[in-house]
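Take a look at this single chain, the form predicted alone, given in structure tokens.
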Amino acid sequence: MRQPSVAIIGAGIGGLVFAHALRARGFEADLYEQSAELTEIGAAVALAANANRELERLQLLDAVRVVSAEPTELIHRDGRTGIRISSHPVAIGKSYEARYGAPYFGIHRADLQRVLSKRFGGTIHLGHRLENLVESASSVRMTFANGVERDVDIVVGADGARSLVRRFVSGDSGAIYSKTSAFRGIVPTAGLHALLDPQALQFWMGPRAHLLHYAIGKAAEDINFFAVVEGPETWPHADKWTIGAQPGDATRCFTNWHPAVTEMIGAGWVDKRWGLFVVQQPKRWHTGRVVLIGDAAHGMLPHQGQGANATIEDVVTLAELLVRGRQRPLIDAFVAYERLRKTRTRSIQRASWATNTALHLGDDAALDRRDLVLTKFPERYGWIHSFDALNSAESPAQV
């Protein structure tokens, strides 16, 4: 039996993980990537054990681990005194890895992409920016901004929170604003002279504002950051997420803080604000030949960590699925992977926006209430790091 043709359109962390998922079962596929060279977008991503033990299934782990930092704990301060109001280990006596099975790494965007791309081998297609896509009921024809037009079997919408394929699929850009925004950068550890735990994954929590940062590089020899605040209340372009910066705009936002924070925001030159979106979940992943996987379907805030670790979670179910159903009509397949996913990512986007208010908690009653939760972070939250997309795509029934 022939094996469909498959084009990926993104480069990004799902596409190229969908490829490895695709080959491992037996089907090749050609990534589309509309940048000239492959390029991060962003400084830094968290893999968590949702994520990691689906990249050692894979074979891929052993090489994401050379290039990546361990957190010896997960930290919540308060952000002005530095008070610890949680704390959890990680790297520490291995506990996370035994409580989910796979380790929590955090990794330069670029390194990953580097060893996935690196390991992948197969075609991909640089300077394709798709611009239309035509179904018919046995191929879908791609057409492309430097005029290449192609035919496939089928095509997998990688390509981000601002997805074209998604604009196909529903019609719709689905993306919406927070009202929340970030500033981030990589700084080294060593010049963190006011830093307490260089090698933790913290939070430090305050009024409309929270720092987030952790190690990354094999030998934890730089610190990425990602500083959060509420507004602006309106976003002023509609065309692209992120505005320039002065000197000075993202350390005004964390006056009286710790000098850890305010140290670690003015370290560098922060050029650039991102503001924040989630992608409200279309009614349809698919069409007959078209789906959707990662942000293009379910972007969403990163205060719990999981953008990435989802998108690998979709990944392998639905290259699980397209093996399982081969026999079967392909959209059987698709309405299989829309089921099993859409639950899940929902949970997991309504559980980041919910972080987002708790962080940004002023002084009141619910700080208490607030810290008491974090104190149980793992029987809170355990769910999403302990999932298995793998045993789910295998046993549909129990999901």
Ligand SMILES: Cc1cc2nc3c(=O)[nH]c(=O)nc-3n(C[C@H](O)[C@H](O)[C@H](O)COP(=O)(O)OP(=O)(O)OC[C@H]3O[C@@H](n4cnc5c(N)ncnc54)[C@H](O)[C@@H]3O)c2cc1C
Contents of the next structure:
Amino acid sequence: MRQPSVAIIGAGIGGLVFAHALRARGFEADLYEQSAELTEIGAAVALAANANRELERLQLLDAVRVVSAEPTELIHRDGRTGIRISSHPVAIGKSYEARYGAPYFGIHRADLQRVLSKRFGGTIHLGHRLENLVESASSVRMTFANGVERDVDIVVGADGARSLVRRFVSGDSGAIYSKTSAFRGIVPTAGLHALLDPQALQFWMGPRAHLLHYAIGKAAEDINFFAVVEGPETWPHADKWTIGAQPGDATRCFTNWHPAVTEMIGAGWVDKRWGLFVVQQPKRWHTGRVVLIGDAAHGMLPHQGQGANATIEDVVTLAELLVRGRQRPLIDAFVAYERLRKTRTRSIQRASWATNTALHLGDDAALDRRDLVLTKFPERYGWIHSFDALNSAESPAQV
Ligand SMILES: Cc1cc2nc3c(=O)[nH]c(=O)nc-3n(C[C@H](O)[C@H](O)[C@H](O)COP(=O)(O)OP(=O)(O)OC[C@H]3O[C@@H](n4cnc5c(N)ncnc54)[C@H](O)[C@@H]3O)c2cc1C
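Got the form predicted alone; any chance of the form predicted in complex with this ligand too?
First the chain shown before, then all remaining chains and molecules of the complex.
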């Protein structure tokens, strides 16, 4: 039986890992990426056990590990006093790995993309921006902005939160602005004199804002930070993630916060403000031959650090179902994939929204309850990290 031809639109984290997941199962795919070169979107990414167990199965984890840092602990602090509200060991005593069966890493996005693309070694068609899809009973015709046209059996939309493929699949136009925005940067660890526990992943929480940071790099030599604030009320550009920031914009949002926070933000070269967007999941994630993965299907707020991790869960599920169901109609695999992934990703999307509220509480009565919940973090959010996507695809009845 002829292997179906598969085109992946987008060579981000989802597209690249999907290509690996197919190849590991004896299938090949072509990747089409709009950018002329693979450049990282954003600065860093945290890879949790639910993704790392899949990277291990794809024999990618060792290469990822050597360019990653493992946080010592997860710590939540009061953003102004610096008081530790809760802490849970991660690398300390290998606690996280023992609990969830795989490690937790902070990694520079460029390093991750480099590992994924180098180890793939297959065809990545750079400078190919998809402009149109026409589906017939027997194939899909893709038209790119550079004039190239190709016919394939299957198109996988891994084209991110502003997905064109999603528009084709569901008619839905786009991502929704969350009315929150972020400043981000990477700063050398050695210059942060006020920072307590520099090797930990830490949330500093306060009214209407929070700062998250974790170490990245082989020797944890840099700190990636992500400072989130409420507002602006509306986002000025429908088609842009970022707007320019003036010197001092970021630090002004954190006046009177702990010196560790102001020092870190002040040390970053913050000339951009990122709008944080979510994708309302389309009713259907597929047509007969076109299917969505990752942010294109379920872009989420980053406060559980799960967008890329949930995307890696998607790709393993879809690859497994496609290859296992190759004797059956394609639509069966797509229907099973959507059924397996919709509820879980919606739950993570909701948890990420709720976390935004919890991290931004003012000085009110809800603080005590929030702080109590944080002391039970593994009990509350362990379901995200312990999930085994391959297992769920192999025995869908258990989901
Ligand atoms: C500020 C921030 C911090 C984050 N931190 C974390 C974290 O710590 N942990 C985590 O798990 N997730 C995190 N995420 C989320 C994570 O980055 C995304 O969920 C993940 O990258 C989704 O992967 P993707 O492949 O679906 O999309 P993307 O990585 O966005 O890739 C989409 C690709 O498609 C290409 N493309 C788009 N349109 C076209 C077209 N028409 N034709 C061809 N190519 C196209 C793009 O150029 C891009 O390369 C964060 C997100 C943000 C915004």
